[in-house]
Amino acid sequence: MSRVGVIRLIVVIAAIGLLELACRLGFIDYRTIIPPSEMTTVLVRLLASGELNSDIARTFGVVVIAVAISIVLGFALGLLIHAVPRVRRALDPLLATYYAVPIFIFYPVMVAIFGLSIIPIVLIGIAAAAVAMIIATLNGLDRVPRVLTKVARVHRMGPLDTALRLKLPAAAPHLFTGVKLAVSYGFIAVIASEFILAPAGLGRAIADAYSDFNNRKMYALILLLLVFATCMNMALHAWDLRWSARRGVRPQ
């Protein structure tokens, strides 16, 4: 493990230890938050009982569907927009201000159209994640060195060959950034949508536990989401570092 990784681990352990100590000594009211050790105990008990199996499968399945569609759709639209300069100039201001609009205001409308199914949640996830992939694709293609285009002309490469062999590898770091953002935004959007109106899922389970003043279950579920999100981000970060090393880029 690198020195940065060790420091990061120490910070996380220290934060968890301080929270545990503050809860045990009564500095934080038990009705406000429970100790991390108790969250872990309750979470293990819930997982062992199988009570959360259907909610976990539903939530993570919706996340995978929404993120996969967002990445493919965002990349395709990014290529299309980049290929038509007039469309790019028209859409640039809209893309720049897109995340200033609260996407969740459309969720009740989608529920009225599609009902209490996974379709509104998937659509909200796509709406939250796809634009990040579009922007990343545009940024990546903008930063492709012009010399690569000249190299393609010299070697008489076709448009498809040029895109696959030269432009996409050059834009890859920015595309991967878009993938990471799409995963994060899609995950957040799905959980938040389930929290609002969905009939099932981890977000719904957290909302129900909150309404029932069941702090132990609520914090256990929050811990599950935190662990999953942390592991997912760490895996993507490790992949990014390995990819950077292969490209000969020294990781920060």
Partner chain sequence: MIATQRVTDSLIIVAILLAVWQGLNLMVGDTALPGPAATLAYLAHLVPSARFAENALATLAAFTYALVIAYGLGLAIGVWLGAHHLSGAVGEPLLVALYSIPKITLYPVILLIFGLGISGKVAFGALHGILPVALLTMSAIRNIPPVYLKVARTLHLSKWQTIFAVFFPATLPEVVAGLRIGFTVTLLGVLLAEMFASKRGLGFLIINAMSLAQSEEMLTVAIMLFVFAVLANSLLLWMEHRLHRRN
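I've shown you the form predicted alone. Could you give me the structure of the form predicted together with the partner chain?
Excluded here are partners and other molecules; the one chain stands alone.
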């Protein structure tokens, strides 16, 4: 490991160690934060007991559905919008401000319409994730060198063929940025929705543990989500690096 990597590891371990120490020595009230070691043991016990399985399955199921739909839908819409410059020009300001709006404020509206099923959560997940994919697709298509579309014409490829066999791989680095954002935004939106209002799921479980003053369970669940989010990001990052290295482009 590089020197920087070693220092980073030391920083992280020191931070966790300090928190542990502060909790154990009573500088931090047990009712506020429990020691990290205890979070870990409680989490291991919870996972072993299987009582979290249904919440985990539900939350990740919803995230996977929302993100998968967002990626396919976002790419398809991106292709369509890119193909019609006039629509593109009209939509550009909308896309530029989309993420300035806390889209989440419309979650209660969706609940009012669809009731407390998984539909409003999936829809909010899509609303949060798909636009990132559209923007990334447009960015990627803008940067497909013109000469490659000429190659497509020399090989007499149809529009669909050109989209899938040429534009998709040529724009892939940007699309991957879109996928990373879609995963991250979708995950955040789903957890937040469950947190505010949902019958089940990991977000709901945290909120319930909080209102039951069950700090041990709450911190164990928070740890689970943090570990999961970090692992997911590291995996996506590593994948991105491998791809980009091969294609000789800098990762986004």
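Numbering follows the first chain given and starts at 1. For the two forms, the rigid core is made up of the largest set of C-alpha atoms that agree within 1.5 Å on superposition. None of these values were measured; they are calculated from a predicted model.
Core-aligned C-alpha movement of C231 between these two forms reaching 2 Å: Comparing the forms between these two forms, which are aligned on their rigid core, C231 does not shift its C-alpha by 2 Å or more.
Shift in Å of the C-alpha at V12 between these two forms after core superposition: Superposing on the rigid core gives a C-alpha shift of 2.4 Å for V12.
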